[in-house]
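Encoded as structure tokens, the following chain is the form predicted on its own, with no partner shown.
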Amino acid sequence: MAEQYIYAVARIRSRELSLLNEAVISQLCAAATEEDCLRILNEKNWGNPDLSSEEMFQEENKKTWALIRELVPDKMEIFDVFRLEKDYHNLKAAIKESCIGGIHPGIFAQGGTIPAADIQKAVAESDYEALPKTMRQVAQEAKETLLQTRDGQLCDIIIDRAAMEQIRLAGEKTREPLLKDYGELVCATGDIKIAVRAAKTGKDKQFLDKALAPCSTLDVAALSQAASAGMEAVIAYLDHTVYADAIEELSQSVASFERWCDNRMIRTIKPQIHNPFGIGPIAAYILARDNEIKTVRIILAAKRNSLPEEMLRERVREMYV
């Protein structure tokens, strides 16, 4: 029942208000070097001096995540939707590193579902079954593919449509409104990006069959034979679609339509500011961080490469708050 997360939003409201609001993003983006966007940051109580800033990101994703389990230590099951990335990423890493052989440090996330040591030695033994049920098949057939072709994009297709595929279904396991429309946007978005790339190096039907996952907001069917036919096939696919007002962004880059996604997503939340019930404002908070934490990320890269600040303004997301 809603009445359960009561105490929960509660908390949730009150780290609402350090969340990074546009003033303090346009501060970051005017700021003159990445050091002094850190100074700026560590002000916000992100990271100290001491810290990287890849660190600090870190340290930020355990402090969501520390929190998320401490008002709702019984419910995390439910917020697999949004761990689940992180998981198949691991798989991802495993199975190459498996292949080429040698330790890799750094190559694996945290904050998965399962623990990125686990994966890594099940896919080292071939040891499938130690894996989660629903991540057996593809992970045997990436790492056979993998050995068998030496085809590391072909290994990819396989992990990303199973990732595509599970998040949706997490999010439509959860019956939660906010999380269905997450999994779901992760998916058709994610079929999007893989047709538009397609499209613009000639990859035959064939791939695009294999590499898009099905989902409710498109055909996948007739996106491959548009993304098959060329660019113009896929803008006209779209445009009966509910991702017609994507087309913009599509034409002039890809960055730009991942900006489009972010900030879709992050309007679909904004009404759980005023939902003082349920799963939403946490499910909510979840992503505000995690959409902040990536235009710290995008804002502090520019710094580091003097990218111009108009050019900056318009990479960064729009807040949450």
The other form holds:
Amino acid sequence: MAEQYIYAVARIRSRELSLLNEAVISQLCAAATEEDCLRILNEKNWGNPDLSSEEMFQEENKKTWALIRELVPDKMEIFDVFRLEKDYHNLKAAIKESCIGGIHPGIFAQGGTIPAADIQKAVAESDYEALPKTMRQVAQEAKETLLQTRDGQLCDIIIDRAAMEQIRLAGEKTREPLLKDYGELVCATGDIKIAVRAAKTGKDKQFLDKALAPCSTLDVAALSQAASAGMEAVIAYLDHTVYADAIEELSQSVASFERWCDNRMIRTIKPQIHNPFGIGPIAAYILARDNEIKTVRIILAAKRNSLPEEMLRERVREMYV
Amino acid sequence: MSIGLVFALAGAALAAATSGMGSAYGVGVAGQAAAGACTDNPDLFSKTLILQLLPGTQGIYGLLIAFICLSQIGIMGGGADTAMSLGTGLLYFAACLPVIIVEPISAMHQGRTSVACIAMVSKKEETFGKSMIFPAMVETYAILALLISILAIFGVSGLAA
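Alright, leaving the form predicted on its own aside, put up the form predicted together with its partner chain.
Whole complex next, starting from this chain.
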């Protein structure tokens, strides 16, 4: 019998009570200033008056992972699918830092599957054997490309493609439908964003073939062909895929499309609220917390920049609870 | 010792064993969920304890059938029929079958239903009354099996006499 994580799911059920719901998000949107928002968040046990908003987000992220580590200490590798993105971000940062020179500690993200310092050291010393097997070749290729061409975008697409591929594969490896869907969605929406940006900036097919990562819900060869032909061709291609309902958002802006992606993920995980067994509710909680942090970050940034409330409401994500 | 008595005894033993196994699973999974719910909210202890105990009844039903069967065949209380025919022994065994089969399955399902209901109570404490109904529905079939086994054992005793 597959492991049912009964204790862990029961703990998650209790913690779901303290997730920010639509009513709290609405209250935050209606708050007059960033300080008012922080006061409301403090009441919900988010951060404290001494922390900056960025420190508060880091604190909340740490709280989530501390709980997950406590609940499933021997199964943390299942959740690598959520942490790989940070590894590849750190790889990108380390390569750029190594090519530019100097030390820039603020550019690294915490919470990946391997410490950022290890990636930084391996890249600086070109000791690729110190990196995980799946990362060695891409690290070497990206660093050499950046050193030879000084083209940061080329370096980025090599790493981004590898990240999308590895996230999708990590999701598939878990054999957990929710995590598999997550990996696939990350990869497919990543491809769509690249295709849209490439179409808008007139990139050629060669660039697209290098940048797009294969996935099962998109034919990347067809997407590449469409993107090299222009935005209309991309829209026409997507109309025949499972991402057809994102076309309206794509026509508006990449930010609208990103919101659509986040909302789609929340709708995918919502049935887990009623699932008392399995890893699904735990994975859904991690995604719900990420979504919360992302939404609160958007609201605080909007308040800081005095964005009108109507505009802000158009940008906030759907919530899990 | 007759082979008939062996079958009758096997029926009683299996009734207690399989029901106990089912209840152990049911109470175990519900206990894990109850522990999870109480970690963050210890006030839920009494409510979740009741939900945890519900799948334990099948084990008691199995024990009851084992007692009745052992008492009817004389293993308990003395005077066992060592010359019991194979037919009579098999009849006792068959009489125990509803409990042997139904109780463990119902206990496991009741346990899983209790887990779901503990999640419901941990989210909305006021739903405790309603949450008791769902696992209690599973109990119906455990009681029906118990009833048939009791009637069958007494019926077989009447035939044997």
